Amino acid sequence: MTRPDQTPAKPRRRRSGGRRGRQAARVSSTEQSVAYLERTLPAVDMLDEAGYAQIETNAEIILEEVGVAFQGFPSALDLWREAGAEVRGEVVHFPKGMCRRIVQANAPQSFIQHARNPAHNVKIGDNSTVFAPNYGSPFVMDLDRGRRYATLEDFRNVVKLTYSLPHLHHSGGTVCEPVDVPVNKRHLDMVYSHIKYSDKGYMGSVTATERAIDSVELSRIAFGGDLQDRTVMTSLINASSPLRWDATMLGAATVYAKANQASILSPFILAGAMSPVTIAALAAQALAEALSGMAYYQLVRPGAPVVFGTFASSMSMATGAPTFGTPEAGQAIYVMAGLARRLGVPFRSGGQFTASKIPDAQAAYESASTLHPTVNAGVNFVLHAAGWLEGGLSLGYEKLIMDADQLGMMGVYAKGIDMSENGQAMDAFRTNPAGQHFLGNDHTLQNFETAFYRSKIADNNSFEQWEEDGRLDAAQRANIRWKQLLADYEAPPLDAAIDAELQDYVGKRKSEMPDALY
């Protein structure tokens, strides 16, 4: 593979038509886009009833005895006092079972996030899984230009690619940070880009209360002037672990709750720094934090959709650097998913994480070590499902393509075993003489185009054919694919009057404030 600062080798010109042309046409025709995954696989539990119950008990002790800080947001403290919690300064202490009762009495078990195109509406909760791309990286990386600060052009490119990739169900949020736009204005360009260049669901801004308000207003315009109480955004509200919600996150959460928009209330924990080092302790703390956040959301507006989120990983105890793809992180996903099922709310976690700086073998195996627990645990909303590099500091163009290919495989895996008459294929046995291969059997001929997942990145040809095609590795093939996807991109329809109103709103809001770096 080439280094990030090198241009990949140009492939030799491929022959058109013939066997390879027919193969490409079949792959294209059989790749299907679905709005979201509906899993038939049973979720894997890593704890028994006694284990889950002990963690829930420990979380209640933390909520009651230690408490959770709601900092810089007096109205939140007022709501908690009215609800019967004990407020000491800015730390709220909750009577045993209070947060759980509030959540279970009000929060929906699942909800629909409406997209501009109803075909891309997603169900979040129950047995559904929604894959969304990378979030929050200040850098981007590709094989041609290497690692660099992300720009608005990069942001738009990633939105276009995500729209074009059938196994990414959701446009995401801050897919990368467009650092060429002032901090206080870039949210306007980001939300507009999701609306303009995709018709899949998207996430709103959470970096300030007024930016959440702008996100709701832009969404109102995009959906024809009135949201009609529909949930059209899912946004990420991170706890300042350990055991703290800050004013920025609370302000955004309050805006979205009042507007009946969904939020992922998500502790962000690197075990050993933001929690004790053990998985049982991490799980108890994350449950306490998420319960307090989701309960607050229900106090603001009962019934507003919430997602129990958690970002949990390990760290190097030698250097303090975050580590990814570790067995402990996988265990945390399984345990937290089980706790969410017991609570009865949708769950967000997992993705394709790696500390690698380039899309190499380390990136592949660390990502796979996170993706498989994510699917097996039954995670409902998967942020960072594609594109993550360098511990989240970079979004990789090639990594986005390679990860999306893996998501397609997970879509097949999550369907489980086909036990229909066709799946059992008994007629194939009855019509095939003993000792004769099945290649010419009617059942094979009827199913060969859809029988197995066909990767658009993997090379399964002979060594000689691989050499003839340019000796490309997986990242180089992904480099070609993302460029082709952008070249072929066609924007989804957007009413011209709505587009003009969106642009007017963005322009007006930008003119009302000077550029700022915060």
Contents of the next structure:
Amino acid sequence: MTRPDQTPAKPRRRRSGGRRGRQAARVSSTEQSVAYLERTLPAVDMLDEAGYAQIETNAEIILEEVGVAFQGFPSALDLWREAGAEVRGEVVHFPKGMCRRIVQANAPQSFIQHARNPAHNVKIGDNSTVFAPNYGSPFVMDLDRGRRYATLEDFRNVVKLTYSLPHLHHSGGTVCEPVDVPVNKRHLDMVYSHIKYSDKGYMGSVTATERAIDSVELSRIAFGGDLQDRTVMTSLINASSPLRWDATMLGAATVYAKANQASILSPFILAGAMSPVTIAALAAQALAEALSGMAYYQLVRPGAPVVFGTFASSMSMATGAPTFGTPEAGQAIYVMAGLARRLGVPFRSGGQFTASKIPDAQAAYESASTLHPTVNAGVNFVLHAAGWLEGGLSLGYEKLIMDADQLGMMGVYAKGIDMSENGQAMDAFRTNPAGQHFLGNDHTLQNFETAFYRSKIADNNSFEQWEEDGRLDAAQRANIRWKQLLADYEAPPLDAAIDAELQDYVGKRKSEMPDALY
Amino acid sequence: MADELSTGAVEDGDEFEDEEVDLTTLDDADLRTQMMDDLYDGLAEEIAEGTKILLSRGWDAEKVLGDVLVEGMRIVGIDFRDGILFVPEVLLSANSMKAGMAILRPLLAETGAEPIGTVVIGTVKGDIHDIGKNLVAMMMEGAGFEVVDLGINTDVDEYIEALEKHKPDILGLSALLTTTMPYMKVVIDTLRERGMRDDYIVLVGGAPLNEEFGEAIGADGYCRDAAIAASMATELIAERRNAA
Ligand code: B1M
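One more: the block was the form predicted alone; return the form predicted in complex with its partner chain.
In what comes next, the whole complex appears, and the chain from above leads the way.
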């Protein structure tokens, strides 16, 4: 430590190779890439202890009195009976505290999802935040071609773009739906594309038991050997709210649990239609649903990694349409994240939601209104973090790029305030007389390159400069960028033998079944 | 406003107080007006009572239906479209309409009057999305249709069984997943194979569909929302009856 009355010796500036050296350095210093965010930012609570406790009590009452339906899946009912729950028809009634005990005794507080490239392994839980792209959209849109049904080519493009975008940590799942491939074969092409065109973690198929099995088999080939000690997929199991798990989702969940793969057990609630309209009620219901789903997972395989999910939005009471980016949905993210923290399991929610059809001001506002609560609440796994349009019906190429840029900014927030010596920069004050600018100060020279997040999309130039550059708006700039990223894309290495084996498996499975429409 | 406030002309409380109205004391014209208000307010019991009173005064069922209920629901539809009425309110109105229809339907059948129509509707196999389908059923009931709702995850045999049992005018198919949309074609193709396709008007809907998809699978109409579904149903039935 230098004493306050001492002026530190000025470090001599070194040669950097002049223009050529600097140019090379700037071009190669791409955006800082981290595998996932490790938050130091404290999570914001929207409720006090009494509030959380009340919601937890209400959830237990719902679990016991109303119960949760496990529909069309008798083996789940058997497991519940054995565990001591009361089964009436297909509805399971849980003694108070039962689900919570099962989850807390078995489910890991966090886990590592392994990626093909270990540098892209992600931690899900505790203080981590992982961003994954849009999921499930039947349509895609871009500025050139407008809105259209998505194809396998679009799917691959989105996987490639996600691979190229440093602030997306995870390759996602059904980033868009390849509608041009027969329904019963799509999942093979999707999982293969994630493995082939990216080396980030991915999600498996959930739309049928055998599709989940195929996802596990493909992953076994890709990762080599048994997966019992490695989690390489985190898949999305939605509740059929209110208070119901359906056979399709239970089938897939059971496959993944048995294989020690992670699932997000996710209440998915459009308040008004699928729950009462108030946030406290939605929260109690979602907690009850998530607890019952996660506890089931633990009954299938104690210790299997699960994520507490919540997708909460509201329904326009005037028209019935789903709404996004509303303040109530933001509140729900905070409350649910707090409940998951108290339970001690990883939490999935949020993203960048909007009902807008195009990447316009509505899209940007609504997305930001979801993303900030997501980050401030301390969400661990953020599906739909980039690309979402039209209530999930469409993925926007430009929106993907614009959203990913925002995710970079969130990395800065999540890191919190740098209170190191360098962060405090007291030397800078000591070496700079009052009234003099800091541009030439050593501290500035040492920190300027990474000091401020530099958006690739925002334009901060003068009006004249902007006009000379073609008067482009943000979406048009994003349009240029996704095309450039695709042109520059280079696939990550994949062992030729493994690739051949994957292709064999896909080919074999495809030839075993006729194209089906469902 | 300012005047009203300063003079205290506006009494405290609701301007439209929930007064008890004895429907039997109203003359026909006032009763009709009151019933249209009651439909708007979603008062099922009152609608049932009013329907019975009009019938007891010698109105025939067709007149009660056309002049009072359908007309009342037409206004409900307009205010829903214009964002004045909300979904839960329209649901109550539709239930009131249903209460009236329950009384009128047997009478209409007796007189051989042309019923508004029957709809069999369900979400297709593999799909459990039903919020939209429920809204459609609600609007159809509001328009006076008899609606048979098969629920979710409906396979082609269940549709056909329901068609044979209820002999509806309209078959409505709902799907929200690109993985289940193609099943609509399975249903339509099966109807065709069995020579039943032309017996029904087939309407399809669900967010991931579009006009071209509806055409491609051989549906008679694609409905982008519940209000369109109800109006298209009414129009296509009228067309078909005129053609017959
Ligand atoms: C005459 O006949 C007619 C006429 C008109 C008809 C008609 C029939 N049916 C509809 N209409 C029309 O009139 C209605 C009223 O105006 C309108 O109905 P809509 O249904 O369009 O509108 C409703 C009033 C409100 N809209 C909705 O209710 C649907 C909203 C979204 C967000 C949605 C919801 C709510 C749900 N979901 Co699902 N869900 C989505 C939806 C995205 C979206 N924005 O649409 C979509 C459709 N889902 C999707 C997915 C992936 C899934 N969902 C699933 C589950 C669910 C919930 C159960 C959680 C829930 C449904 C609850 C319920 N009871 O219905 C899973 C599948 C379950 C299954 N087996 O079906 C699961 C596979 C997710 C998972 N991994 O678990 C995506 C589509 C996938 C695809 N590529 O096809 C999706 C686009 C969201 C997304 N991006 O992921 C019109 O379309």
